[in-house]
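In the block that follows, a single chain appears as structure tokens, in the form predicted alone.
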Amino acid sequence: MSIIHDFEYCKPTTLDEVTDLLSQHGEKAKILAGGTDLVVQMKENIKMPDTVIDIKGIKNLHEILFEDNTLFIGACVTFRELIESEIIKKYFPLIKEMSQTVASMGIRNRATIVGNICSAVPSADSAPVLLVYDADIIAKSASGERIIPITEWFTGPKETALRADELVTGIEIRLTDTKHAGRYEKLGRYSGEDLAQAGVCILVFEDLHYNVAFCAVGPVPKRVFSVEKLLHGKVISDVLIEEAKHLLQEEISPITDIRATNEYRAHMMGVMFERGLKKAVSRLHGGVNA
């Protein structure tokens, strides 16, 4: 299927000139960095931009950094580079673990970890890491830049708080000194390609401070502060597990659609946080890294 629309392409240098651009074009201008969303919406005329702003040709967008404790995560890198980054490894192995169960291998080659969020489907892989590890997303426009935690991020099915003269230049997560191990849970139709049915993501840090976090089973991807409340402070077990999952379910609110139904999702949410609350312990506690 091709494109039939016309529009105009662009492909600045600068992040002044992609602002200036965005200024200028607002909702009728559209960033382009793995296109893996964006190409096949305008194939399918569902987006119809008539401006397409290509930044891949800004070098900073392509960065993977560490300093001061912080990681830096550039608009444009890919799946690929996350998984193959040595700080990745080192320092977020949790990110490196999602990076993994993305789409396909070709997938992965082209799509940015930035662009899964900014389309926010439900099923964003990569929401329920970053929001388990508080991360902060960077917003530029040419009036100056914000700072958009990723607990506010979500506002709707694919939708974002993010303004139409804005792009994504990055996002930031800072490390924490306590000591932590996690796991990212996801439920497929079958081994390779797929969307997520379910998932779910638990850290855990050596003070008994649990993070949690779910998509595919709710409108937006979401922090579940009321199961992170009832596991603070207490050493796993099975009476507190069958508690978390009892109050997970209140949580959550699968649709039955091509994929799942309901029941599904919602008994395999208890089994996938069960599953991977468990592993995520036994990481911590120098388990078995599977």
Given for the second form:
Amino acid sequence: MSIIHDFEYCKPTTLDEVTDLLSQHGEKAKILAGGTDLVVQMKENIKMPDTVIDIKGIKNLHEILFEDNTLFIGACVTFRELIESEIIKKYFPLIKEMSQTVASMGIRNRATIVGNICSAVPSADSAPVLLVYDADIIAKSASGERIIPITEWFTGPKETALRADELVTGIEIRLTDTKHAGRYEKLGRYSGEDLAQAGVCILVFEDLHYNVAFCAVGPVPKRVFSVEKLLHGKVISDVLIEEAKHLLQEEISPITDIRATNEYRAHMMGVMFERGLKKAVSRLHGGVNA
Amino acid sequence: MPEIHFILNHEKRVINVEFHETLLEVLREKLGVKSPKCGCDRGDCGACNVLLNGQSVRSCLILAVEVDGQEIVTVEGISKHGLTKVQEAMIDNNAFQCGFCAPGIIISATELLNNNQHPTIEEIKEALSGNLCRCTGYLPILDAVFKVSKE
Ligand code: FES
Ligand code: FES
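Form predicted in complex with its partner chain, following the form predicted alone:
Zooming out: every chain and molecule, the one shown earlier first.
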């Protein structure tokens, strides 16, 4: 299938050029980084931009930085680069663990984590991990920059808090001082498949608080604050896990589609939550920082 | 029509492309490089894989204009000076039937072996997990790569 409509393509080298183009064209302009979603959507006429703005020419959007205990991942950073980054491995191993589950090599070499959250499909692998880390999304427009907390980012299936005149320049995560460990559990039919049928991410802190988030079992990926509250301050026990699993079921609303039934997804969420929580706790006590 | 300059299979190429043309379309239809195949045309099957600056990518998901200034290698380039070890192993092992998936799989396997000369069978499965084959059930393909890994 070819792309059957014409568009202008530009590859600016500065952010100001990008924001200028966005304020001129608004909805009609689309940002291109890895292209693994956008090109498919253009082929299927789901998106028909009149201008495609390739941001790969902007140098600092390719950076992974760690300064003042804060991680910055630029909008052009691919999953491959995250997997290979020493910074990620050392300080945010959960991001590496998640990235390794995204689709397959040929996609990870191109697809970006920022693109993944901008596409905002309910099954976005990056979402639960960024949610438990309390990431901030940096959005830029001609009128300035704003920070959008990840908890306010996903507004609906394939919908985000980003305005048409904005682009995401990167993601920021502050490393906490508290010792912690985590785990991302993903349910897929086989490795190499791009979509999670269900995903849950758990971050356990030494001071007994827990961050829990899911994807693919509701219209948007989200944090499960009720479960976090239940677990808060407590040492994990089998009774507590059962209680938490029960509560979790009330927070999710899985659908039946070609990949799995809602009953299966709901059941597996419980199983995966338990597995993930136990793994995260054992990692914490194994002394590995996440 | 914009003009792009890139290196294709170790040779400099200059060609005019439309913005909406994919790399796969330009390789096959304009440059006569037929090893990358169009299977799904939406990034799922890996039949169109090529190496972009040494990394395997889906040429059906890349606009041709994006490769301006970059380097592309296809199976034609890989075997310019004779078949590679992994290609030989595929033949010895009768790894393919119809062969439609073969170029994409050779690309993925080549990338893997370039980065890791002795991958485990698990690493081979992971590296090839984005390549679909409708004929073989994969085992002879995985075995062939493993054979090269053990050399
Ligand atoms: S044709 Fe490109 S991945 Fe299938
Ligand atoms: S040999 Fe026919 S698709 Fe693989």
